[in-house]
Each structure stands twice: as structure tokens, then as C-alpha cells.
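We begin with a single chain expressed as C-alpha cells, specifically the form predicted alone.
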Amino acid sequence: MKPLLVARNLRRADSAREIFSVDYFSLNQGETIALIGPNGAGKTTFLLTLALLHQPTSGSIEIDGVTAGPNNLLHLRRRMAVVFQESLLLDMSVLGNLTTALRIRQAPRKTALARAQKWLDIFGVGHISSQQARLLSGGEAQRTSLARAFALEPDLLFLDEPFGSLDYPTRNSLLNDLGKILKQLNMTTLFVTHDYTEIPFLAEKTAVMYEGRIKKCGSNQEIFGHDFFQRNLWSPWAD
């Protein structure tokens, strides 16, 4: 498979510490990788750096063979969408949240309306398109946030623990729906989670991050075939 995203010698540090240092990481076209690790491992910062929302201290990121830099950041960012644990919806209607995002990306008004309604329907919230976002339940808000991301028709999707604030039944329902959509679209996705039970719904490959390093990356069978269900989850790669 052709790599859509490639990071080389990527590092980010602040004045106090190094947050992550990754020699090589790639996402192939149509691939979904789950990124797991303990709190403080650097998962979210790594994701935001790959999504071109944080600037690396050093290293390079290539999107479809094009190296990201000051002259093309906006263009490359418009090939991506990011969904966070908090839905971060605007204080307007559900439909307005999607059409506003599409209009910012220069979609004609008629196209924006049609595409927004299509994705709200796919995620099961089309019937509340006129409702104000601030009145939504947690599950409705996250479905709206995901619909907004998919309406942008990104080449790359980044998910940062998008189910962390949801109750168990709501989370499972959304995981099932999202997993089916990702497979149907063959969407290239990086999915950060602290809950490895979410991984089989969305990803067939997992990368393990520990203390800012990717210690192992492989198929779910390769990663979860280890005996860490009976041991500390992170000990096999902590050395």
C-alpha cells in the first residue's frame, strides 16, 4: 500500500522535557491505526503534530509525498479533519455547524447544505439538524462532530479519544456505526485511545507509545497476542 502520511525523525520538546521522539511513522492509504499508551506517553501531542496543528521541534512530515512547510500548511491542513474528545461545536444549529465548516473551505452554499444533511443522516442525527448544538446530549454532540469531519471529505482523519466522555451504551453504538463507515469509505485514520477495547471496532493495526517512543507497531494480533492481559499492559515495551 502507498503511504499517505510519513513522519521522519519527528521530535517535539518544550522547555522542560522532550514530549516525543519518533524515528519513523507512516499511515498507508486506507489504513486505520490505533495509537495506545499510558497517560503522559505523548499520544495526543504526536497526533496534533501529524495533523499539522503543532509544529515539531525537528523532523519532517510528508502528506502524499509533499513535505509540510510554512508555504503549504493551510493547503495540507485542508486535506485533514480532526475530532477531539470534546465535540467543540459552535453555538449555532447542528446543521449550521457543518455548513459553516464547509463554507470556510469554499464549498458553494447549495453543496454545503446537501453534504451537511447527508452526513448528519448517516450519523443518525439528521432529524435534529435544526436543534441548537448547546442542547445536545453527549452522544448527539459527538455524532455531530464526526458528521462535520466526514462532510469535509478529508484524505486523513485524526481521532483523539473521541469516545472518552461517553457512557458505555452510547460509546458502543457510536463505535459500531463509525467502524462500518470507516470500512465503507476506506478512510485513512489515526485513532488515539487509552481504552484498548475500542480498537477492534475501528482498527486492524496498533502502535504502542511509551515515554514518547513508539515501542511496537503491528497488526492487532501481533500486539494483543502478547500475554499482557495477565500482566502490566505496558511492561513488554517499557525497556
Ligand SMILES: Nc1ncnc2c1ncn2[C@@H]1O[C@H](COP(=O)(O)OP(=O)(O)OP(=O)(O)O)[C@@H](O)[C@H]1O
Contents of the next structure:
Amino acid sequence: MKPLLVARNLRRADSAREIFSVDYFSLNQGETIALIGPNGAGKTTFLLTLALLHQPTSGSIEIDGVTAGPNNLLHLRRRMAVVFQESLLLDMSVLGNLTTALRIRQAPRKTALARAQKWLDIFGVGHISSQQARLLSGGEAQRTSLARAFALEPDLLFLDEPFGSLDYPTRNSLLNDLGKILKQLNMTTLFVTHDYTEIPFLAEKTAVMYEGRIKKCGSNQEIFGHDFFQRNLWSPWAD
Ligand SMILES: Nc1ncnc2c1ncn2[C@@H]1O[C@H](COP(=O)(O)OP(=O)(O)OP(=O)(O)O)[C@@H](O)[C@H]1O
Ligand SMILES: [Mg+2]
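Could I see the form predicted in complex with this ligand next, after the form predicted alone?
Following is the full complex, with the preceding chain placed first.
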């Protein structure tokens, strides 16, 4: 399989200390990798660096064989979309949130409208497209922010605990929908979560980050063993 994203010797440090240091990490075309690890391990910082939103202190990131640098950063960023735990919607209508994101990326008005409506429908929020985003429930807001990410038709998707604030029924229905969509689109995704039960819905592989290092990366079975669902309380970053 061909890696769509490759990070080499990637490191970020501030004046006080190192936040992460990863010798090698890759995401193949069409694969979803879950990234887990305790609070403060460096997952979000690593994800934002791979999404080219944070600058690394050193190291390189290649997208489709092209090394990211000042000359192509904007272009490469436009191939990516990020969804966070908080939906970060603009104070405008649900539809407006999607069309604005698309217009910023230069989509013609008609295309933007059609694509926005299509993705709102797929994520089950098409019927509330004229509602103000600030009035949405948590689940609706998260569906809207996923629809916005997919409407951008990214090659790479980054999800940072996107279901963290949702109740279980809402989370499960969203996980089911998202799992199917990722497979249909053959999307390449990095997915950070603290809830291991979410992993098999979306990802085939899991990477474990601890104190800024990727300690393990392998199939879900290699990382969690056979009794995956029974091992929720187990700490995979412990030796
Ligand atoms: N902009 C920043 N400047 C300095 N330190 C930072 C910055 N962002 C994060 N950190 C520190 O880097 C470490 C890793 O933070 P990060 O948010 O990446 O962890 P995380 O694994 O995502 O944690 P969580 O599971 O709680 O979301 C933390 O100790 C945090 O305080
Ligand atoms: Mg985080």
C-alpha cells in the first residue's frame, strides 16, 4: 500500500521541554489509524502538526511524496480537514457554515450549495440546514462539523476526540454512519480517542502515544488482544 502521509524525525519542543518526538509515522491511502494515549501525551499537538497547522521544531512531513514547506503549505492544507471535540462552528446558519468553508476554498457558489446540502443530508442534519448553529444540540453540532469536513472533500481527515462530548446513543449512531462513510470514500484518517470502544467502528490500526513517543503501532488485535471490548480499563501504554 502507498503511504499518503509520511512523517520522519518529527519533533516539537518549546523552550521548556519536548512535546513529541516521532521517528517515523505513516498513513496509507484509505486507512484509518486510531491514536490513543493518556492526557498530555502529545496526541493533539502531533495531530495538528501532521495537519500542517502547527509547525514542527524539526523533521519532515510528506503528502503524496511532496515534502511540506512554506511554498506549498496552503495548497497541502487544502487537501486536509480537521474535526475537534468542540464543533467550532461559526455563528451563522448550519448551511452557511458549510458554504462559507467551501467558498473560502474557492468553490463556485452553486457547487458549494449543492455539496453542502448533500453532506448535511448524509450526516442527517439536512432538515435543519437553516437553523442557527449556536442553537444546535451537541450531537447536531458535531454532525454539522463532520459534514463540513467531508464537504471539503479532503484527501486526509484528522479527528481529535470528535465524540467526546456526546451521549452514548448519539455517539453510536454517529460512529455507525461515519464508519460506513469512511469506508465508502476510502478516506485516509487519523483519529484520536480516549474511548477504545470507538476504535473498531473506524480504524483497523492503533498507535499508542506515551510521553510524546509512539510506543506501539499495529493492528487493533496486536495492540488490544482478542478480548478487545472487555479490556476498556486496561492501560495499553503500561508495559
Ligand atoms: N502551544 C503549546 N505550548 C506549550 N505547550 C503545549 C502547547 N500545546 C500543548 N502543550 C503541552 O504539550 C503536552 C501535550 O499536549 P497535547 O494537548 O498534545 O496532549 P494530548 O495527548 O492531546 O492530551 P489530551 O488527551 O488531554 O487531549 C501537554 O503537556 C501540554 O501542556
Ligand atoms: Mg488532545
